[in-house]
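Just one chain follows, in the form predicted alone, and it is written as structure tokens.
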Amino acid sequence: MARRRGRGMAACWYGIARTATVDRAAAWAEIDDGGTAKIATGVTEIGEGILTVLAQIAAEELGIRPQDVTIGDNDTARAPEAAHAGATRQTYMIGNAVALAARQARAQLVDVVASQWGVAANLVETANGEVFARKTNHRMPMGDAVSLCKSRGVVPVGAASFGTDTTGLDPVDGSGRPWQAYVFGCQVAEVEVDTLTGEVQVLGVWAVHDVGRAVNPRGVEGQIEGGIVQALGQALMEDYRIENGRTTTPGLAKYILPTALDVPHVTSVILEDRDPIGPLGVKGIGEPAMVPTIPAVMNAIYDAVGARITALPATPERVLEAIKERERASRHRAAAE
């Protein structure tokens, strides 16, 4: 037969944030007037929905809409450090600084509402852009709360910051603790491969990932989706060459990326074993989506064909090599029996 078809698998792990040393990331919240808030750290938007994230943490922790939520800008001349975007530490870093800021600004807020009220703190609750009190008729749109803090001298604000508990590696044995929270994951990819051309065709990826909890899950698929596809062209067609420290693959007309023709579908699974470190139970899915893709793409070329592919991008002409190289392996083997 000239196409044959395998699946293979693979399994990953990945440490969220720096490695090795202490991460750190630091987040302002206010509840403003008309019960708007406003969120300011140093985060940057590189297109992972960040900012989407912490909109729906500062909501969920003060008791408003997303769409109520502004987060300022990243001069960190003006707003607080957050460090960079990578390591898959965004929600977990940020994300947690974002919330412990959010609660303290919710509780500065709770405080006078009971007072005025007479009623203990603990029984006051905010949703829905509101505010109330348990057990109680006690009830007060966000922005009437606000209000009432100001005119008794309350700006309800908080700030918190947010950082990881990690050792650095011992240079002799590599002992240590270099991350704090940890993510697994596993996928399967079934691939149909011609063995008179060598090309290489993913039909699915079937991905299950542990997130933490999942504060976006439309977001995290999208991660998943993401990495898998940008691992598939490192797994299949992006080249880079350098000879002489000079690139030969200087534009896209040499170094192959997928498009959505080359995109197989993928099934992702979402996993939400919770943090029990950070106060919202988060972890991250960013690079770790892209970690088994590879091997699971190179085990799967092996279940359809029997051989194995030991560099990257395994292009049809390599491909057919390693077919080649399997099959006068067999005869030698054969003669010398």
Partner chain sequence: MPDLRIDATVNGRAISRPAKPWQRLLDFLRDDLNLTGNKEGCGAGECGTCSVFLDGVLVKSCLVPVAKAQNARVETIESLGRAGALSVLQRAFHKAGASQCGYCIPGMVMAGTAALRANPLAGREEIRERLGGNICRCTGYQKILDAVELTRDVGNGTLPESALAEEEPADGRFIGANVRRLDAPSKVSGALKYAADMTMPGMLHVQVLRSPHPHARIVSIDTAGAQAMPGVAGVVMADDVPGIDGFGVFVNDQPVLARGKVRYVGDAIVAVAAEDELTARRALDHVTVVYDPLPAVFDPREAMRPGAPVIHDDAPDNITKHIPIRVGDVESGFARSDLIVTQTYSTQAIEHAYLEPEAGLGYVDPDGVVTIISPSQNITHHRHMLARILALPINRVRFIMSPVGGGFGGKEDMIYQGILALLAIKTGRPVRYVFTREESIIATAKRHPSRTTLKMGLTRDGRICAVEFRMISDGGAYGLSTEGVMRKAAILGAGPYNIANLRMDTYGVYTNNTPSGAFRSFGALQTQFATESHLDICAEKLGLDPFAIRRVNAMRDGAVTHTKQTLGSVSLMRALAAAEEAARWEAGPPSSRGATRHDLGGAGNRAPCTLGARFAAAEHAAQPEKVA
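Residue numbers count along the first chain shown, from 1. What we label the rigid core is the largest C-alpha set whose atoms superpose within 1.5 Å from one form to the other. Just so it is clear, the model here is predicted, and its values are computed rather than measured. Compared with the form predicted in complex with the partner chain:
- Comparing the forms between these two forms on their rigid core, the Cα displacement of residue 329 reaches 2 Å or more.
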The other form holds:
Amino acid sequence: MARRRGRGMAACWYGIARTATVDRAAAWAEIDDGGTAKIATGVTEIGEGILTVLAQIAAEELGIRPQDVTIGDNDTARAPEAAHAGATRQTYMIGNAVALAARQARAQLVDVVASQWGVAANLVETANGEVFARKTNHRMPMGDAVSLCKSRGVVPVGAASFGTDTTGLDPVDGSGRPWQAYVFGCQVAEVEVDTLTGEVQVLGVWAVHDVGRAVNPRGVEGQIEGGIVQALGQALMEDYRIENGRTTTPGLAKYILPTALDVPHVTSVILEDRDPIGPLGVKGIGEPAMVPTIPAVMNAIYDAVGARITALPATPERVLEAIKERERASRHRAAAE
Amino acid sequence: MLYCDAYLTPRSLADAFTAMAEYRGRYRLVAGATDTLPWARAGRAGDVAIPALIDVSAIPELRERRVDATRVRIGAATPMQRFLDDGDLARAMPVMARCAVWFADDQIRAAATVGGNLVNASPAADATPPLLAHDAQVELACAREGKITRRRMALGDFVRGPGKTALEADEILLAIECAALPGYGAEFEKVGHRRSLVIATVCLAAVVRLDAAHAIADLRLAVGGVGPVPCRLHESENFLRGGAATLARLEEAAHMTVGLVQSRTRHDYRRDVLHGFVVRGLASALRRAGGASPPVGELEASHA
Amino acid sequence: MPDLRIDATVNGRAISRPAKPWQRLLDFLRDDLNLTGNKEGCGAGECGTCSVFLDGVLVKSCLVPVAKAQNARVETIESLGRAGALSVLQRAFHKAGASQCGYCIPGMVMAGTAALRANPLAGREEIRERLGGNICRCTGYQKILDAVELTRDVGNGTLPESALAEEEPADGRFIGANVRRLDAPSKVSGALKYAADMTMPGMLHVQVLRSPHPHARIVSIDTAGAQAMPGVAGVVMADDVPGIDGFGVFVNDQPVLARGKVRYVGDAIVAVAAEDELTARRALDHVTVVYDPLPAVFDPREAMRPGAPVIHDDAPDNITKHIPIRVGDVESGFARSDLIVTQTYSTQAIEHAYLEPEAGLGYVDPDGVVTIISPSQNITHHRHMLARILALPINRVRFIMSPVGGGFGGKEDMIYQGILALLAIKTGRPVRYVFTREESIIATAKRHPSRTTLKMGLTRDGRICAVEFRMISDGGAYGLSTEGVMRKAAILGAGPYNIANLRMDTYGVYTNNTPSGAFRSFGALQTQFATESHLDICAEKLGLDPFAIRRVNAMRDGAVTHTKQTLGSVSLMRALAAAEEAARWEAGPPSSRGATRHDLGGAGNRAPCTLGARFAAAEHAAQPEKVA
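Any chance you could show the form predicted in complex with the partner chain after that form predicted alone?
Now the complete complex, all chains and molecules, led by this one.
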């Protein structure tokens, strides 16, 4: 009846953006009055923090602060298509589109300022809310630069799209180029198994994921932590049951989800193997974060108590039964020898 | 959804009985309401229309709390959280505090009442095993022929089966009285599919007092989740009472529960867990009852 | 019986208003007082999105009859702070990155506030327990716990208040900086309006009649009783679809409302719009549908057999999609193998359980544009499909995304937006449809349950010679994303390993179960669970460390994938090394050596949960200080 600990690991890979089809996303950018910026794109914030990520990208490209960037609402009548929220695609597809659109808008502004100052455009930089020309004393706030543009009849805007070079799969042997960016990862899980009840507690997960380039590391951690806990729910407790077509888990009293008591500490390690194709080098994290968790936990349970769970979820009953099965088998072996 | 035409909150027992008479057969009593509202939803009872909901939680008799060195009397509408937050109550009923921390969650415990848990008579009701361990009695009241009369019975007689109690249609569960067990070591063991907001597959209440020689002077064990009603484990108790607390004896006492599990689903699992809970629950309770507890060390050593 | 009159103090203001006797405190706050900061996530006390203080005690307002608020003091999320004037705890949530979709966050903020009110010095384990009634589906709780601990430490002076402030990147570069989420203040304060929080003037409420049968022909539908009810403004069914009916992510096989037959329990049949939700709900009781039950099939393997009931006429074999991948020659690969291991793995159906049940509004704007506001994960595609369904030019259909309270793939399907459009057109008024949790569970897609048989052959040194992989997945009643899930499962299922001989087949199959659809990790999760479990089984038999067996086979820079794509840089070897190092992994074969390994219990683990952290804290506090 002891509580036994064990560890397991698993690796993973994943493709970024839509699978085996051409993906695309567009964005419009405007450097706005006061040195702020406006971005319109069909982005769908589903909680991952993509709006903040896009604001960071636009800010970095334009030399202003993220809080000075306004991202317009997603509206098919008001924003260019950026397709859906899924497939670990938004940072990659829309992030790159926003960067390209912002660069265009910035180029328009820089051209006006460079001509005002009589310097080459490639000497003009934008940073910290200012426009300045290297090797000169020329410098002005971004807001003044926008006013200057407008006084010259220019609204600094940009529009860009980002698409992938991908193909479908051959219907016979499956060959094809489903993605242009891949990510890889690996997780280690440590568990404690109560051999009295069969309960499994996942105490720690060490998660390493290549994300290309982390725009917001805390946001990446949030995706990893959340993904691991979703996977842990599937690993240990969640089970949508259906009998003769009718669910027996019709509400959240029967469909059991992990609470704050049931979750491990997660240590995230972010790897950056930059994407060579997109302008930013970013890839993604949303989905791959949860891929290695379940096998890592099952391998850890095996390490702890020798019970191999191949049918999810590893409920206390199933784990205890597997422990007893193993004990029976080893007694049987001992008797035979 | 639960629909009603009237929601009544009587402030006295007499008013409650008046309302019950007026809506005879057309009302439902509620206290915390934490079970009633989820019951009237899709997948369970579905939409339910009841002419009157009568909320008994404001009746003074149901909110009583008396604790002295030997006895405890608590109104049926005492929220479960009270067993955790009220120091006197927690000392007098150490196993109820241990149980309460497993009961739903902090917020539901703030509303859910001990009486509600008893009258629902779930086979897995968390509060029933600890109260059985306390030899609890329930006090019921009714108004017949214009007079309020009360009766008492042992909790073990009150809970009759899944969803069934001895409560008559015109009765209210008023209060629970039981022995105070200060200084007892206590443990509440529970297993479900997670650790908060979960229905027990098996739960066990254990309380123990040691004598000066560290023999077991008194112990009470009760279990839920393994049959139609929670019950005491008298055979195991009698075997252990008065004897030394050794691991071998705990194991033997646990073995006496083997035939006890009546649940058809997950039968073997429940049998194994009950066996283990008796040993481990008692070992923890023994440690809390008197410092050095031989079985705990032995238990750890035997499974290291 | 007359309505109740509730006299109470809500967020410091006295109120006195009528209420229905059956109303819950949650309805009263949200519908009558417009305090929509606290949400309804489940209606059954299981999720905590509705947590409010009642006389200073935190309760789940979906479980509180409104009469219990009589003469009470109620505090909602709106009382704690607002953008620009957030409470310390709200600022800590902002700083820590504790909010993602935000739907659980008002309840979490309330629970965190309650935890620290109860014990301002609560440790992490006690905080966990005190938050145990609140579900979050996005964050994994870690940053929420961090935020509560940060609040505690600022509160007791261990940390300065500046710990709550934004960290400006020193170099002015924002890519790579931990910029605080821009949308967090609106989420931690409850100010953000999700679709169920929105109202429009003249708005009607929608309810939907759903099939109780898994498979049945619809003989007749009689809606006259519902149409005649006072307060009912419109009733729609399949006949009201003007264009080409059908939606789906890959194939448009699901009608807006059941057409001729129902294919699962929960299939939508008739929708009603009425002046209030209760009337719409009651109107459903006055719709009569006559069914002719058909033989149903619930197991995908049975559905694939000849003679099984056919669910969609254009898929007589019930196969939604089969994806094959072929590399080399598996027979010769197995012939060369020293070890062959075959094992079956199965995974269950999983509910997305985003805290925000589906909700949306529909209206026809003054220019005649049919407009849908909903938390859709794919408004672009929804607009295409709805324009075809409504037979309208595409710019006469407009989708506006409302804040998404969690999606995970489950809000890619256009499950209810067509219903909103039909009723908005029919009634000429704005309509709103808010799912209950139970409706969300019964009607919307799940993660595909799967059954995989995996046969792997390896050499003695752990090199994979051949893999035969066959997965059968239950796609349920409609196609939704099944095709894509099968494709991703096949491409990624054998893992990031060099496999010279591979026979991979994934099958998505129609049944009469709840449909399966898109769910975060989309087929890769089910298949890589099998492969990564299998590698450990093989490693034990070969006496190899789990990392070592993966390194033997790992794709490296320039690797060719199973679909014969040549990769550039491959980060797998770096990921393996980094994980080994971060976890301080002790090498050895996976032979149940937990009892003897030395890398357990170190940094990076939480303490095991033994309920009662508050007892430990109390016992600790009760002990007299030791005198040296």
